[in-house]
Structures are given as structure tokens and as C-alpha cells.
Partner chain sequence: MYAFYFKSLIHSLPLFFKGLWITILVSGISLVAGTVLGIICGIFRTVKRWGLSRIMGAYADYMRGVPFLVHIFIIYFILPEVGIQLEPFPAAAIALTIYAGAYISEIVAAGILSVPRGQREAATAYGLNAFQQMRHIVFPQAFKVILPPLVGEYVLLIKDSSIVSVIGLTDVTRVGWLTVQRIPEGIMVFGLVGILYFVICYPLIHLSHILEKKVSYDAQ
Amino acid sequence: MLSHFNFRVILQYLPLFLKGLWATSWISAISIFFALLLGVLACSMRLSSTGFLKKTAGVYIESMRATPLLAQLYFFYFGLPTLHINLNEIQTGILALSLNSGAYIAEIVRAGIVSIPDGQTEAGTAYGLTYLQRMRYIILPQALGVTIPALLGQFIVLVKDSSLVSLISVLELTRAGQLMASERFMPTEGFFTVAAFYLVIYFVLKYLSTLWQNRLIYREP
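Which structure does this chain take on its own in the form predicted together with the partner chain, if you write just that chain?
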């Protein structure tokens, strides 16, 4: 298999792979941005004392976590046109990825917020801060610091999950490999190159996560 590994064809397809890498990167970046917003929103809804908000966030989070992303992706891809909402494939992909990741981020942020001692909230209340001010100035800065490694972990998952949008024919990294495999009948070269590119992204993110963790440990004493 490896004895006749054809590097020349990989070089020939390199522009396509780089295009795919770029698409994977920006689709993941936009999705993680929206997912963060959604996650923080859903989390604060879930922790609020209003029953309705709490339930809505609960239903959102649980339904996203208990169903596969692929089913969600198809749900939006085949379902939105019947509601006369026309999004293109990339927009549908970003929508599904953000909604899916948002639910996981809500749980991560919640774990971070719960880990902040009650005394912090009480002190904030004693200073006369409102709920939003407490969140903005006291709880969230601390909670997000603790959760950065978990959030980077979720980002890694999101980058991997973004490979699924190739199934609704968005040209990204996995799709580039599929194209090469089918055009040249070279699945070995195609898919191993794709795997190598994903591993590069993975190790960069893992390195960032380690850096941050070391910083947290360093700052503690």
C-alpha cells in the first residue's frame, strides 16, 4: 500500500486540499463563535429562576445532546426548504454545527459557573450589583478561565464534526479527499492526506490547550 504511495498526485491536488483546509477552518471558526454565544445564552437561561426560560433551554440542550449531528444536519437540510426558508449548504452546515455545539458549550459553561463558590455571588449581591453585572464582572470571567481547556476540547470536536457537512456537498477538507479518491481512484492517498491535515489542526489546538493549562497552574500559587 505505502510502497506505491503517489506523492505526485497529492502535490497536484494540494491546491484543492488547501482550499478545503481553509473552508474547514473558517466554517469551524464561525460555528464556534455562534456556538459560544448560544451556549452562554442557553446556560444563563438554564440557571435562571424563570421556569419557562429554564425549560426551553433544557429542551434545547437535551434534544441536541441526545440526537446525532448527522440527523440534525439532515433535519435542517431537508426540513428548512419545506418551511420556505432557503439557506445554502454552507449556511445550513454552520446552523447545524452552531446549534449542536452550543448545547455542549452550555453544559461546559454551566459546570464552570457551578464551580465558582457561592460566596462570590453573595459578595456581588452585597456590593449591590444586579444579576447581569454579577455575571459580567464576577462570575463569567472566572468561569470562562476555568473552562478554556474544555472549550478548546469542544472546538476540536467541532472541527471534526464539520467533516459531516461534506455529506451535503460543501467543499471542505473531507470533500477534497473524497473528490481525489473518486477522480483518481486513489482512496489511500486521498484519505490519508485528509487525516494528516486534521491531525495538524488537532495538534495545534491541543498545544494551545496545554499552554493555557500550564498558565493556569503557574498562576495559582
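Positions refer to the first chain, counted from 1. Everything quoted here is computed from the prediction, not taken from an experiment. Between two forms, the rigid core is the largest collection of C-alphas that superpose within 1.5 Å. Compared with the form predicted on its own:
Trp22: CA moves less than 2 Å between these two forms after rigid-core fitting. Core-superposed comparison between these two forms: the CA of Leu11 stays below a 2 Å shift.
Moving from the form predicted together with the partner chain, what structure would you give for the form predicted on its own?
Left out here are the partners and the other molecules; the chain alone remains.
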């Protein structure tokens, strides 16, 4: 199959693909950062003993998980301006990706926290640590460590879902493939190149997650 590929045209469009790769990378990185923050915050609220916080987190998590990301993206893109909230295409994409992925991360982190033995929390309390200190130094590092595989999977989903922002005219990897396919009528070459770049991002994330897991995961001495 590769013998029929026109690699010369791919090389001509390589600057466009690299521009799209850069856009996909930093949009995904920012979205992952905010999604992780939102996930930890929503998880803390859902585990809270305060009914209002628990219900608020529950509404956010269930509404994000029950509706398609594409519908959320279009809602923010077309709906927010009617509320006089004006965001550009990139900001809208980051908002949708962060809110959507944050709901899934909240449940992943919650599962990790619940799996931590009660003795860990009791030991922190015995040493006089506050709730925030117990979460910061004992619970969260272990919870994040044991949920690294699930978090990696969610991060990869977010990176792939970032291709949807091409539908609101953001120039990222998928959009670069669309432009090549429409201008040169070479969809196979265009989207094969897009897939290759996404594969590179996947292995980078996998490598970083391994480093993160080795740093955070708790091991018995």
C-alpha cells in the first residue's frame, strides 16, 4: 500500500502538519491540566459530607458523562455568545475538553481514594495532620499513583477528542489532514499522516505516565 503513497506531497504539507501537531499538543496539555484540577476538585466535593457540595459535584459529573462531547462543544460555541460570554474557538475547545474530561477524572480519582486503606488516614490523623495535609501528603499521591493507567487512558481519549475542535475551525492535526485531503484530493496520505502523529503523542504520554507512576505510586518497603 505504501508504494502508492505520494510522500513528496506529504513532505510539502509537513509544515502544516507540524503546526497542527503543535496546536494539538498544547491544546491537549492545557486541557489535561484543567481537567485534572477540575477532576480532583469535583472528586473532593463528591466525597464531602456537605450535601450541597456533593449534589453540585454529582450534577456536574453526571451531566458531562451523559451527553456527547460534540454536543457540549457546539453548546459552548453557539450558546455562550447568547449569554454575552465571548470566547474564541481555541478557548471554547479547551473549555469543552476540560469540563468533559474532568468529570471522568473525578470518578477515576474517587475510585483511587476509596481504595486507600483507612489506616493511612487514621495514621495521618494520629500525627496531627489536617484534612488538607492528609489529602496532600498521604491520600492523593497514592490515589493518583494507583490510577495512573486509568488516567492515562482518559488523557489519551482527551487527545483524540481534541480532533473535534477542527469542527469549529481550529487548525490542529485533524484539520491539517482535512486541508490536505480537500486541496490535493489525497485523503489516504493526509489522514495516514494524522494517525502517525497521534501515535507519536500516544507513546509520549505513555512514557510520561510511567515516570509519573514510578514517582507517585506507593510501594511497601
